[in-house]
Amino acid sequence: MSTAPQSATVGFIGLGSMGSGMTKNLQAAGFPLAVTDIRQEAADSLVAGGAHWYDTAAEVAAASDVVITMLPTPKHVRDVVFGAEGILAGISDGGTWIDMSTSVPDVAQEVRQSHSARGLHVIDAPVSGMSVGAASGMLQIFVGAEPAEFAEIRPVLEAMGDPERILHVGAGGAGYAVKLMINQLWFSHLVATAEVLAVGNAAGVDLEVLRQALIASPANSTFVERDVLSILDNGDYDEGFAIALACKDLGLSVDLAASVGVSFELSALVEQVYRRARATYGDRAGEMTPFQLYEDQLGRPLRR
């Protein structure tokens, strides 16, 4: 693949909420594109903005020099590779596969593996930002590749992310471990920052003293200081992320962490109280909803 912009053709698969931003600042920078996803409709913009729409994951590989999949599980990611008009059937040896889905290596290691023969650059390189990052072009990105192979694919990415937050975080699979590891953390320090929130205020301490002193204090976190105030001050659990994809994201962690033969006692409880939440408020409940649980018992918002 060239790194010239202009001159390689990038095949994407899966154009959600996600994959509609990239694709778009992918065709911005000047990438040629060749797209498919499961509802058509949602290439009619690139289309006509001089996209190739190709009907099978096969045909893209075919006919891109890089192809990246952007989808919402391990199964769909699967499908998508290994079906019979998958990524396999057509990717030329040698190609370069990036799957920016927040995953686990299973799958990427299963062709490393099974396609050894074939010298496919396989490079998992998921992100963090949002719908918001992807419309943006503002994406963080976790890249697990080799040192040569995240010098060749740098120019693509930076098309879609910010290029002082594209990091190369390790080998293979790196960037699957390190994006999960945010998010793992993330969602405790929401689940904990509900319960810390709601039993201090509960305890007749006011709700901004409270969290004034936590910031003030060796307890502080970017989530204290900032993300809860769109709960606090907006009421906004943002919906922009489901629940039910969070608790899938929660699901990889853990497994990650039991296939590396890791504990993770914390993280397992965090995921049964989103699971809790999804299953009170449903699966198109904010990824933040798991705050309404504690505000429920205390039978009022927690608002500023």
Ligand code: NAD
Second form
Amino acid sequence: MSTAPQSATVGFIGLGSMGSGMTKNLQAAGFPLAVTDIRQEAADSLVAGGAHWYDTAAEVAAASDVVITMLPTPKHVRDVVFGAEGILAGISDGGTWIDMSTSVPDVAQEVRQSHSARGLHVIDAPVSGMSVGAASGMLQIFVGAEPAEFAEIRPVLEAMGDPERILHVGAGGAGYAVKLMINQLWFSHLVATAEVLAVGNAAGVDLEVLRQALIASPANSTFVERDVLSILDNGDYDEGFAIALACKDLGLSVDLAASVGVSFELSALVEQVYRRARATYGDRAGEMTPFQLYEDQLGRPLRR
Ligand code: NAD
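Go ahead and give the structure of the form predicted in complex with nicotinamide-adenine-dinucleotide, now that the form predicted on its own is out.
The next block holds the full complex; its first chain is the one shown before.
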């Protein structure tokens, strides 16, 4: 790789809930930025800070040493990479594309195969940490890459993530798989915790007494101990991550399980609960709104 990361121009495509915070941190770390989005206004503050706006992904790729995508679904990634004015139309031979979206390896794999002569570095680096982590530059990042590629891009990733939690998890594709499994388990924790708290509380147990009993038991989890408090204390279902995207992740996770031939009954059930919440509360409702399905059954919110 020929990238000199400390002075590299970073291209960034997808300035939404996550991309907006990530680019602010790249800019604060001193990386020159080339950006685009279908919503030009999303780049206003970056451009005011010196970033260059381009109308197409091809132009962003041509102007960058490293180009990053942070897009909603694999279909968006495919369009931005393979479209007539997409990344592949602009990126130099030997260039680097990092997909930080929660996605599947198909598009990256297709790029490696159909453009094998160009020496491109195709890396997956999905993240955890919500829009709050993106804004604070403390994301956890799961990188699927060759070791030399990981070393080259690490300074760019460190501008967006917690250095202690930027993990090289394997070769290309491994980052996507790790991220999907994390989300699958977290969403499963959410649905299981909602059921347990709703049933226990309806059976007459004080909510906090029940939660503390769970914490002291082998059934404890980070979700019970920490994450559920945003609902129990603040009625916050995390609108920073839309349930439409959570359903996308669950669908990808179920597809991944099918593709590797492992049975996935629990994942499929959790996906169904999420789909019901999406149908009930709308696409933009927060990722934690499946919890509300149980509160609605009780006829009251579950609050400490
Ligand atoms: P978002 O919908 O808020 O942002 C996506 C951005 O991409 C938007 O600004 C949109 O205008 C832009 N976009 C869409 N199509 C485009 C195109 N063709 N060209 C240029 N720009 C385009 O989504 P988000 O919440 O930022 O999530 C991005 C990715 O990160 C998703 O894969 C999501 O699953 C993942 N993720 C999100 C969170 C979270 O808490 N929001 C956490 C971890 C991972």
